[in-house]
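Only one chain is shown below, in structure tokens, and it's the form predicted on its own.
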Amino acid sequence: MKGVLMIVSGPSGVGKDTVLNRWFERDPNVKRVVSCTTRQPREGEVNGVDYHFLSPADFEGMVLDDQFLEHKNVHGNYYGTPLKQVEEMLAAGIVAILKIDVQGALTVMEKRPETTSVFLLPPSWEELERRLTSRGTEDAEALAKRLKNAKDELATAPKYQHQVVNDDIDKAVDELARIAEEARK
């Protein structure tokens, strides 16, 4: 079976993790590519599961050895998609999911035009605001920044091959699975 490299992007609060985790539960041939980062692990994060936590020197060495499909510096920490893991997953016939931001997605789409790109949309702006507010994880300033970033990110949705509205988790997963199946052909 042919492997598929699939980008899934969307604004904060749209439900990317929820939808992807449901898809991973349903299909063992769909897996997330684990990104590398130089930031410190947050409470509960596991090395090799949530991220590959690297020292800045190790990360820079991987950059010099051209071991990333894409990489960037965000707020003083590096993030990158390990090329070897992507290649291994594709060779094994896996649907390799890159849950990355718009910047990284555009880089991958340019480097790998065969990549299937999906932008996850909220059912409405009001629902996205409700989801972000109800999480209660940010103060008013951080929430305002997330909402501004969400508007900017939503404007990039037409650059993706597919847009999937997350108004029902199972429906969104079904749509992602259909898109991945089509990409296998």
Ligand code: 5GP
Contents of the next structure:
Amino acid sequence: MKGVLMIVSGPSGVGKDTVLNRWFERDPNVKRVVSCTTRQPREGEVNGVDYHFLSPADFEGMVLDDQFLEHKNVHGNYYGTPLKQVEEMLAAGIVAILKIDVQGALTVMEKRPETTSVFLLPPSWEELERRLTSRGTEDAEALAKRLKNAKDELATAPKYQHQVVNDDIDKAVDELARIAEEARK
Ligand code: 5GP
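Having seen the form predicted on its own, can you show the form predicted together with ligand 5GP?
Now the complete complex, all chains and molecules, led by this one.
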């Protein structure tokens, strides 16, 4: 079976993790590519599951060795998609999911035009605003920033081949699965 490289992006608060985790439970042939990072693990994060946590020196070595499909540096922390893992999954017929930010997504689309790209949308802006607002204990300034980021992210949705609305988790997964099957052909 042909493997599929699929980017899934979406604004914070859209329920990306919930939808993807449901899909991973439903289909063992769908797996996330585990990114590398130099940031510190957060409470509960597991090396090799959430990220491959690397030292800056190791990460830089991989950059020099051209081992990333794409990588970025945000506020001194590196993040990157390991090329070898992507190739291995595709060779094994897996639907390999890249859960990366918009900038990384655009880089991958340019480097690999055959990549399938999906943007997860909230049912409405009001609903996303409600989710982002009810989440936080943060001050008004942080909340305003969060809402602005979400708006900026939403504006990139047309750059993706597919837009899937997440108003029902299982329906969103059905739609992702349909898109992946289409890409296998
Ligand atoms: P966090 O540190 O909160 O886990 O992630 C910070 C940001 O980095 C998120 O937007 C996440 O999607 C993004 N990210 C995680 N892994 C990668 C990657 O391999 N490449 C890119 N470009 N972004 C990533």
